[in-house]
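Just the one chain here, the form predicted on its own, laid out as structure tokens.
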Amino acid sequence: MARLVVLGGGVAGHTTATFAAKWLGKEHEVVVVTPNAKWNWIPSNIWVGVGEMSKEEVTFDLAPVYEKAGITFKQAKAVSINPEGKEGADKPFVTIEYTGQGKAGESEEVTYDYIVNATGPKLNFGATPGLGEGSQIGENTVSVCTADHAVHANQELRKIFEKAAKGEKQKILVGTGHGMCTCQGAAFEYIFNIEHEARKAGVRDNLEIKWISNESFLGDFGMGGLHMKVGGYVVSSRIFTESLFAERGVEYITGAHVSKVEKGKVDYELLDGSTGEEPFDFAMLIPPFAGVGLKAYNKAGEDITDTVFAPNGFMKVDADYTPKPYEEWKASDWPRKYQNPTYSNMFAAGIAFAPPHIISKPMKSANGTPINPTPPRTGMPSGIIGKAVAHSVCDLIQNGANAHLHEASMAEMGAACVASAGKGWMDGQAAAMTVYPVVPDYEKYPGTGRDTDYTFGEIGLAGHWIKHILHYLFIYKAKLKPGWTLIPE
């Protein structure tokens, strides 16, 4: 019997584990290690953050789902990996520390034959002073990164709406909280849902709503922007996005590194080197992401973390990490198999793999401060990668070391995104966009880097209906309900 250990129970980890358990059957063991007792459909947290959904509607208990699937569930966080085992024991293992199941604080060494790192990101609030670290999250700003954060965000937003209803002018600031953030899309959805709810509540006139982002232009989204077909015409995402901001009366600051957050104000630096302050009464700023801090040790107990992980804490895979000028970056630099180059029984999926470079053009301020989005690897790409990795591991277990490894390069992968701009069955809106490929390939598609026949976008009520349906569809899939494998990633 072989044992596959999956670290993380988010989109990538859950996808990997559930498909692997289905394909491997009872002859082999699949173990999931995740510190969370519940699964969270993160894209809907923005609706929790404006009071349009409850925490219970976007989460469910993992234990009964894994029991049904025959998966061993350990509510714990991974601390370190020993891919060579240790003196006196050749079997590789991962050291975990329990966070629940009546074992909180206890440690265990879990051996494995194959391991998939799908730990996702550390929400690195501490990278920006005052943004919030540990128990201080919410002291100066709020977050929608977790369901609990989103519940708190809505509670604070209601206070702002109450003040606005009394005629008090209020200022709302939403965006990114550091010059190296990703996940601009979540902030984009949240700011327009706030604006939509403000109009519904009749308080919009008393709210100044402002966007602040590390993108050099609106519509970059960490993908260097894109050209897409809208109404039969090819337009840039910059025009598409600027139009929405103008239509909703939302002001913006781009190319900004938030350097410090205090009660009621942020300090920021722009690409031109200038600095400024922006006051607020309510702020939701996405933190930068980092690896979760896993360590790695060889058989002698020596630290080999730098061998297994990149400096940002994400796991190295079959990508080209050679430093090179931006002009020399290629689509072929991106990983295809997500296999660690040093230890062939280790894989990474979703946010946990180290990208070879950013997608947007790298930029620094006149003072040398990096201000550019890091690559998005969430949502649809995470699910596709997780399924491909599950295929590879299952084939290795069932067919031996020479088995074919499945490929899922983000430079050959399309993705669909439905970004909410307000919830409501008759007045909701969402921007529905497809992009192909996610990582631009300028050799194959000169000029735009993408196929404009498969890269398009529209905004309207139909997009909202699609996003609402997808919410229930993907929770249905994640609960392994009948026919779940037929629902695409």
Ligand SMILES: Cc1cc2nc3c(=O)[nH]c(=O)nc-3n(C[C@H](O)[C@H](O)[C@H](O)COP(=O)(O)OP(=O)(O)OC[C@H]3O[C@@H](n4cnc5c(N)ncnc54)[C@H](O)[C@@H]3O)c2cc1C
Contents of the next structure:
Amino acid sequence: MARLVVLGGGVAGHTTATFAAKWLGKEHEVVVVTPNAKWNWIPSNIWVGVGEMSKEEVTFDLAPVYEKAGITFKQAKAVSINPEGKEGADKPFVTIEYTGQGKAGESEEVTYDYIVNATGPKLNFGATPGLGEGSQIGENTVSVCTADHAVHANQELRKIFEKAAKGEKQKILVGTGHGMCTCQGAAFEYIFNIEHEARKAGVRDNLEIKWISNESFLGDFGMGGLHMKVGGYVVSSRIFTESLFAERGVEYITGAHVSKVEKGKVDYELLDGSTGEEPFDFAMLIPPFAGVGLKAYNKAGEDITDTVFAPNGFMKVDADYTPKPYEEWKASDWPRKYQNPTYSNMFAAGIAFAPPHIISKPMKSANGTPINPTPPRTGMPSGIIGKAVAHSVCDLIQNGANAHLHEASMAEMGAACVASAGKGWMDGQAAAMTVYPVVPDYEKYPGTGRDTDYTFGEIGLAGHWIKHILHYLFIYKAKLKPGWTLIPE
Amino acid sequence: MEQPLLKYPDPRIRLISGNVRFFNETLTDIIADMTDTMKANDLEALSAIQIGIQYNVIVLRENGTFTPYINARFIKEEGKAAAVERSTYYDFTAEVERYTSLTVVYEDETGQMHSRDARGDLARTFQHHLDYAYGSTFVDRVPLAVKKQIDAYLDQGLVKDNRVKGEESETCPTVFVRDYIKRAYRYGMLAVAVTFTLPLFANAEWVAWAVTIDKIAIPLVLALIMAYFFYAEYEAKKYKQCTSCQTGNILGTVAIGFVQWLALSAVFYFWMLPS
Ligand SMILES: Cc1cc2nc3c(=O)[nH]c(=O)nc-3n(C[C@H](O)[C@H](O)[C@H](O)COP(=O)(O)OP(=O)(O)OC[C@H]3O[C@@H](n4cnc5c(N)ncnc54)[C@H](O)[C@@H]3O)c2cc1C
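Since the structure above is the form predicted on its own, I would like to see how the form predicted together with this ligand looks, so please show that one next.
Full complex below, order starting with the chain above.
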């Protein structure tokens, strides 16, 4: 009997664990180590953040789902990995610290045959002075990255709406809280959902809504831009987003690194090296992401964190990490198997793997401050990678160490972003943007590295419906209700 | 060397340009060709794509000197004003709203980064030409109504297909067959919906006739939606490298179609049948 330990029960980890449990059956054990008792469909947190959904609607208890699937659930956070075991015991293990199940604070060593690191991001609020401490958000801004953050964001937003309803002018600032953030898509959805709610509440006239982001152009989204169909024509996401901002009366600052946050004000540096400040009454700024800070030790107990993890805390996998200038970036730099090069029974999926470099064009301000989006690894690639890794591990367990590993390169994956711009069955709006491949392949597609022939979808109500249906579909899938395997990642 | 300027309806007008990554001889040649083309046509500014080169390069003529602006980005956009613009692609003009002041961040021909403030006409020229680099023209910046007028005026529309003939992409199709099925069931539903107005003015005989038609059409629409689903799934498998979310999109489309179909059936049942 072999044991697979999955660290993190988010999009990637949940996918890996549930598929592995299904494919491995009762003969082998799948363990999930994750600190929260509830699963959260993160993309719908946007709607929690504007009060259109409750926390309960976007989360559910993991224990009964894992019980049914025959997965061992440990509500704990992983602290360190010993891939070579320790003095006197060869079996590799992971040290975890319980956060619930009546054992909060207790430590345990969980041995494994295979391990998948799907711990997602550490929300690194501490990177920007005033944004927060470590992974804790500060008091100056709100966030929608977790369901609890989103609940709080909505409470603060309602206060702003109340003031605006009394005729007080209010300023809303939404975007990225650092020069090296990803996840612009989430902030983009949030700003337009706020705008939509403000119009519904009749307070739009008293709100000034502004976007601030590290993208070098509107619509970069950390992917160097996408494209979409508008009125039958293929249009760059830059043209489309600029039009949407103009149409909805939202101003923007691009190419910005937020350098400091204070109560009611941010300081920022721009690509041309100039600085500025922007006041606000309400700000939702996405923090930069880092790895969750797992440590690794060898058999002798020496720290080998640098061998297993990249400096940003994400796990090294089969990518080409040689530092290269922009002109030498290749699609083949990106990982295919997500296997750690040093320890072959160790994999990483979702945000937890270290990307070889960014996707957008690298940019630095005149003062040398990097101001460019870091690569997004959205829900879809996270799920697809999670499933491929589950496949590989199952084959390794069932067919032996020479089994063929499954591949899923982000340079061969398309992405479709259905971005919500307002919720409502009748007046909702969402934009469907596509990109293929996610990571540009300059050899196959000279110039942009992308195949712009591939598109689908337009902005409008239908887009919103799709987004809303996806919400139910994915929660249904994650709960492993009948037929869950038919629903794609 | 002077190069021919792209003219409507050349599909390359709609190509999105890539960033320049190599600052080498090829780039120098591109800039030289652009400069020659500008001289020959007496142009003040030119985007590389205007001579069919798919890279983000703009050359500007000021006081007789030609300066390349590579991988340009705008920051600090401020103020807005409308003015008439003319495209080198199309033979017409339209009033377009643009920022009156902005800062251009760009690279020179050695890859060195610079920035420059631009106001008024200069700011407008930059915006107009960067749009070209993004596969776009001022037509994408005008209100939808004006855009429709322009579209109607052009005999081939606004250039829908940006592929150059003979360069068919073998991997991913531009048009999926499933979209035709979708269109068919949508027209079907529309036709049925139209018959719902009959009881308001037509006589009983006409209505009875429409009911019979609807009785055939409604199941047919459902059958088409199902056909859409299965065909689309097949197509998604066939082209599964083209995007990872096709199934989600298909399910969404089917769900919407199904809800519309349910609504249609309900109206038929409660409104058409009794009348
Ligand atoms: C507001 C918002 C909106 C978004 N909208 C979209 C969208 O519309 N479409 C889209 O495709 N993507 C969207 N995304 C991105 C998407 O949510 C992520 O790409 C996806 O969740 C990444 O999956 P993951 O499994 O790598 O990480 P996560 O889902 O974050 O999962 C990581 C898990 O690891 C756990 N964990 C953390 N530390 C430890 C530890 N030490 N030990 C064990 N477990 C640990 C966490 O509790 C969590 O459960 C959005 C993101 C945000 C924040």
